[in-house]
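The form predicted on its own is given below as one chain in structure tokens.
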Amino acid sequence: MNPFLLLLSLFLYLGLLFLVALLGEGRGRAWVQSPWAYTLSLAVYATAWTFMGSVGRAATEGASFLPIYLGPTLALLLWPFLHERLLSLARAHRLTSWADFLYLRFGHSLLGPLAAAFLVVGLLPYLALQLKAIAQAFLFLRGEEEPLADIALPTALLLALFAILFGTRRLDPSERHQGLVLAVAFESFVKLIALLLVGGVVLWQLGNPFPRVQGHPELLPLLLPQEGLTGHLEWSSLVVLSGLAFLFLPRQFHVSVVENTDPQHLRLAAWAFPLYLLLINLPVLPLALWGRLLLPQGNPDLYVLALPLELGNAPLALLAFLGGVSAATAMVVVESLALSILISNHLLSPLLLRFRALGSLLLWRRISILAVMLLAYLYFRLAGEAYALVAMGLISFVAVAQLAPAGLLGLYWKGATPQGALAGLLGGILLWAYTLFLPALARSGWLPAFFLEGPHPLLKPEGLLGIQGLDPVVHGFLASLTVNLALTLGVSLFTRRKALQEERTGEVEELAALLRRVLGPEAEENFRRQAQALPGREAAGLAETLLAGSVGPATAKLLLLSVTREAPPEALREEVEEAARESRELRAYAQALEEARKELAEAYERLKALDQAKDELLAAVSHELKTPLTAVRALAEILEANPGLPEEERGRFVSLLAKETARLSRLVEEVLAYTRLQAGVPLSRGPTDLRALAEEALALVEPLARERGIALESQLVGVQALTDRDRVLQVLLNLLHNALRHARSRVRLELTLANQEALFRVFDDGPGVPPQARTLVFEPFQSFSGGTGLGLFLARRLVESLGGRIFLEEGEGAAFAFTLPLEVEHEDSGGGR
């Protein structure tokens, strides 16, 4: 196959993954919340080992590939008892790995770093397996055999870049990565469809392979179960091993616990994930048999690619290649991310804290991803050539299983002690290295071959105590796990459980300042919000949890020591907490008093302003009342003193008297309206026909207009509004009276709809408002034509109380306009907005 086409396909597929991850960070977040996305993300368990290695193992050892998938299926039966408890602990303490749990449960300072360092080393073969699968498949399709490393290195670098971009955007490793989860779910879907298509096409074109096997006796053992004690032991050991690996693999913890958004998703995953494993394994045995029948000299790990080529179906071979790439990339990205969190939490954070460089932790986490990928590539170069895919993966499975005794006993047995957990883990690690890891290097030529014989026949690495006939992986698993479990139980029984770790207590302010320095202002604000009502002991616990999620539990405890003190003994705790509570209440009371003092000072200033305004109002009203009252008094005195005035002269004085009395009455009405507004009389809203209301206002001022010889014009549209009818009518009358007072020949009233508001306009052809008076025209007692100066001021207050606005438009004459919302939600009966 054309290498350019292969490379182009590989990079296009990786580019597609970037796009899917970006989608998950944006519009696709709703998909990530789906239980199906969660279930598919769990399928990161199925790697290149499943896609290619299972066919290879089935072609050489028959159905022994099945325990690798039976183990997780059986482990899912424990989910209601194990995972819900684990999810609860993880959410409460922001756990990001089993190493965090071991530190939290046992509190031994060595457990976390030891588990983290061991998992990094133990999972290198597994990561190398993925690189080998991609490189091997690429070179096979290209038609070459060496060197495998050519394509593995750029692939490793690209996958490291992917993990850095979508897994380390923030310092908090317990945050969820929607883009990463969606990409993993997408890859799980792709590899399932690809393997089913390859198997389906091969079976459709070649038919059922099982009858053909009858003519090949050498293949019959592939269809038979393993016999004898050794066979049964191997089968059951692999089931247990894979079940433990499924529970303790860092990437499985990450997708099933850290990335879990809803515990209810476990219900779907409990049956859908085993179904996924069943479907993806359906084509394995038929492909293995056809591979042995048609390609007996070929590499069994490459039957998935070779069979489509044998059928002349190059596009199907390319699809199989992408399926294998998909399976490998998902595992590598999530595993490298999970390992980088382990490294940063348990190895880097304490060092950076010592050198006061904790601020660079995120950078070091990214560097650790790159370092893990380069180490995996190095292992692949050192030992990858000597092992089949499945054998490399099983070495890592055994390594991961070493966490099981301390992890499971720590969850359910109170008698487990830190000494027991540490002894068991150390013993398991040593046995794993002696029986599996070092022999792998010896078989690859990086250690002397005589290492495989051991210093004594009973100490043979792959046959301890003279055991013969067991698969090396099964032998290493049984030996290391047995020693591990025995040490954990035995040492725990003979050591005393350490008293509970001392609790810490501290002030919220100091804890918040610490969080701000380490995690930033957002974390500080979050902490303050949660810690408001907490006693010092619980606030310190909350701060430690938040810190542990980002810098690891050990570093979090060290950081906390600098700002907290040891909690008092239990007997004094209640009294101390009561004193602390009273202290907080006193501080809160003092703060409330200070706020009340400020409010009182502001209220006093407002009262002074109101008092001054009242004095000014009284002075202005008195002045306005004085003029008509003086005129009325003078006219009355003239009439009283001159009873013999001619009838015509008397009528003129009486007319003037009536005019001044009417002016006096209007002034009193306006002052009363102003007083009602100040008193905050509530609105009386109701459905109102504004057009009918405008016509009523025109009818009321029509006699005055006729008396002055002014024509009234109108243009009114039908508008309904929920408003106070009387107040609107008063505004209209104020504006119309004001217009009639200044108009020369006509006054025009318009009602239109504008932007969901009713808009009234009142025009007159008078001299208009002088430019210097435009800003004062709505102020009280600002009359420029002999009026009281309250009409427009009242109009403004009334309109504002109705939720509208009033303004003076530019143009010839005067043009006053005001708006009314068709429905007012927030009224202010006192006026103003």
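Numbering follows the first chain given and starts at 1. Whichever C-alpha set is largest while still superposing within 1.5 Å between the two forms counts as the rigid core. Predicted model, so just to flag it, every value in this text is computed and none were measured. What changes on going to the form predicted together with the partner chain:
Shown in the overlay between these two forms, fitted on the rigid core, is a CA shift at F210 smaller than 2 Å. Once the cores line up, the CA of L514 ends up less than 2 angstroms apart between these two forms. Here A694 counts as shifted, since its C-alpha moves by at least 2 Å between these two forms after the core is aligned.
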The other form holds:
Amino acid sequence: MNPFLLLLSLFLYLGLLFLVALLGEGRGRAWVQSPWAYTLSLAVYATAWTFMGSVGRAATEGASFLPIYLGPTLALLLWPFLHERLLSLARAHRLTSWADFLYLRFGHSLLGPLAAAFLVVGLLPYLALQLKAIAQAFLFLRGEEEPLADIALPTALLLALFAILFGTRRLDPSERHQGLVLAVAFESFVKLIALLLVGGVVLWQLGNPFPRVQGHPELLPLLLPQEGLTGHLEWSSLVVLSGLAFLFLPRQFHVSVVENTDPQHLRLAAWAFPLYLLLINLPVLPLALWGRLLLPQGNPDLYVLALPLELGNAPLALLAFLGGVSAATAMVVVESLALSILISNHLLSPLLLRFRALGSLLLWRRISILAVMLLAYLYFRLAGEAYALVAMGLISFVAVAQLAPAGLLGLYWKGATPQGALAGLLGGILLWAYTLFLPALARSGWLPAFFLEGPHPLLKPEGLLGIQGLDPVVHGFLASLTVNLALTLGVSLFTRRKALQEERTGEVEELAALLRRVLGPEAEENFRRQAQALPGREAAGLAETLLAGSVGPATAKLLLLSVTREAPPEALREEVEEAARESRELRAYAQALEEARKELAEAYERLKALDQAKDELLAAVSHELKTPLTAVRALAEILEANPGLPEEERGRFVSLLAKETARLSRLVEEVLAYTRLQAGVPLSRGPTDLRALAEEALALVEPLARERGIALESQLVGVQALTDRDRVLQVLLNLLHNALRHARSRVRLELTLANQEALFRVFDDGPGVPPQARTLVFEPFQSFSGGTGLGLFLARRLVESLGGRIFLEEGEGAAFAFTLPLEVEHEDSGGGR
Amino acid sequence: MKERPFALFLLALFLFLFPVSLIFPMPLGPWGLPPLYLYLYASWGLVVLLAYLLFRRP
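Given the form predicted on its own, corresponding form predicted together with the partner chain:
Then the entire complex follows, led off by the chain already shown.
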């Protein structure tokens, strides 16, 4: 194939990826938010190792390529138990990797850096494998074998640029990278379509390979299950291993947890992603068999490219090449980004903090992406065709599986301790290195053969305790994971004690200033908004979470040390809280006392006023009594001294005498009523016909009205009430007398039923109550017409004692109204103040 | 609600880890296709279908 065309296609495709990523950052945001984009982005799991290596593995080892995809299917079915918990933890604490989780859960300062460094070492060869796949495919289509590295370096640099551009725009790596996600989803779609097309065209043109296999007995074992207990153990181990790898690979954590926008997307992913894996694996076996049949001398890892070329279909071969490039680039970009975050959070941040250069963290994260890519390229150049590279796919899987015991036990078992997690991880790493990594280097000729033999037959790296016949990867996986799990459990059980969780507390102002220094004004504002109502301990926790998302949990803790202090321990905190509670209660008690004192003072003032008012009342009553009494005495003396007065004159004097005594009587009645109220005479309730009572009141005041030439009008409805008849009558008489005193020509009494209450209204057409007097009209001794000033006050107290209310209505003239409940349980017996 | 996903996980685990060598000792079977792969892809498809039925609605 024309190398120029090939190169052009490669760079055009990478350019297309940039455009897709730009679309994701801009108008394509809605696509990125869709569950389909999330599901497709999970397919970053399927790398060039899947696209080309699966066919190669199927062509040489049969069905053992399938467990790598059955494991993730199983893992996704457990998402309600695993991912949901992870997602909520990641959101609450801004986790960016499993290393962050281990540090958060166990708090051991060594766990994060150890996990980060180990993952970088374990995954660098896996990255190199992807670069090799691209370079190898490119050279194969060019028709050359050497030099292998030609195209790998510019590709690596371009991919590093891509990861830097779309993965490190901001310091906070826990923020979503929409462009990156859309590009990865796009690549997942391309590689699926490419492999299905290659498989479909090969089958269409060459037909069913299975009948041809019968004539090739050497191919029949590829169609049979692995035999015996060893075979079954290998199969099961690979299923479990791939399930754990799916959970613990940094790139998988990144796309499934960090880039998740909605936990509900996992519902779709739980069936759609296994379906994706099933579909992408459908053409693998037919391609492998046709490869073995038609190209027995060819490299099985290149059958996907070689078969279309064999059929003379160059465009299909080009499509297959781009599918392989898609698979490789998606993995390289996301994995390098995830590793750079691991490096910066757990290895670089603490160092930069020590050298007071934390401000350059974003630059260092970009540099670490470039460094990871260049190291992967270097490894690929050094390893080349060596076993250490070829076998690295599964060996890397075993490496990331070492995080599983501490990670899963940390998630679900409270008894897991930092010592246990550290011992398990260290043990697992050592066993991984001893059983897999060093023998791989020895097979490549980089280390002496001794590393394949071990110091003793029972300590043979690929056959510990004399085990024979197991695949080295399965053996290494079982050995390292068993030791890891045993150490995590055992050490945890022996170091179980109540964990001393050191908590810190601090002032919001100082914490906000720290966030401003490290993360900028936007983060400071965000923190201030959230921390407004938080106590010091929780504010410090929030600041730590925000910092941890950007600079890693260990550095966040170190940063906080300068602006916080240790929160009091639990026991002491209880005492402090108790003291604070008592103090609050004391303050409330003092406040209540102060209020009571004020009320007492007011009551005293009222009593004083009342006492004074009583004196004034006595003076007023005496004065009021004195006038009619003087008149009565004078009239009586006149009558006594002048027995011969004419009859007409005598009649006039007698009439005046009667009028003055009536006035005297009314005065005495009011004073008595006032006294009764003050003395608290109980109510005498009984069924009362209010209309009859109103008519009686009208009849009683009728002579006075007639005398004054005032017309009495009424509109009364029939109402029955349980009330004190005499008091109601007295109120009515007070209001009617008052109205008659001020009316010009008419007084009107109304009785209606409103809201289950009887409503009396007394109107007159007099001048009305002056505005300045309206608020005082019901107060005692407030006379505006020369009376005692007790009439309306008595009326109010009587109405209130009966459970009603009295008020002055707006309008022309005066309009007094009062209500009475029809049936009431009133506790106030009518006592005065 | 978590019982059904877990039951499906157990079913899938059983199907995927079943010792198929006990029942499929021959390389080719019905329609000239390998029974091992027929079984694996069929059980995989069944698990996907059940997962779809289980998770399709919130």
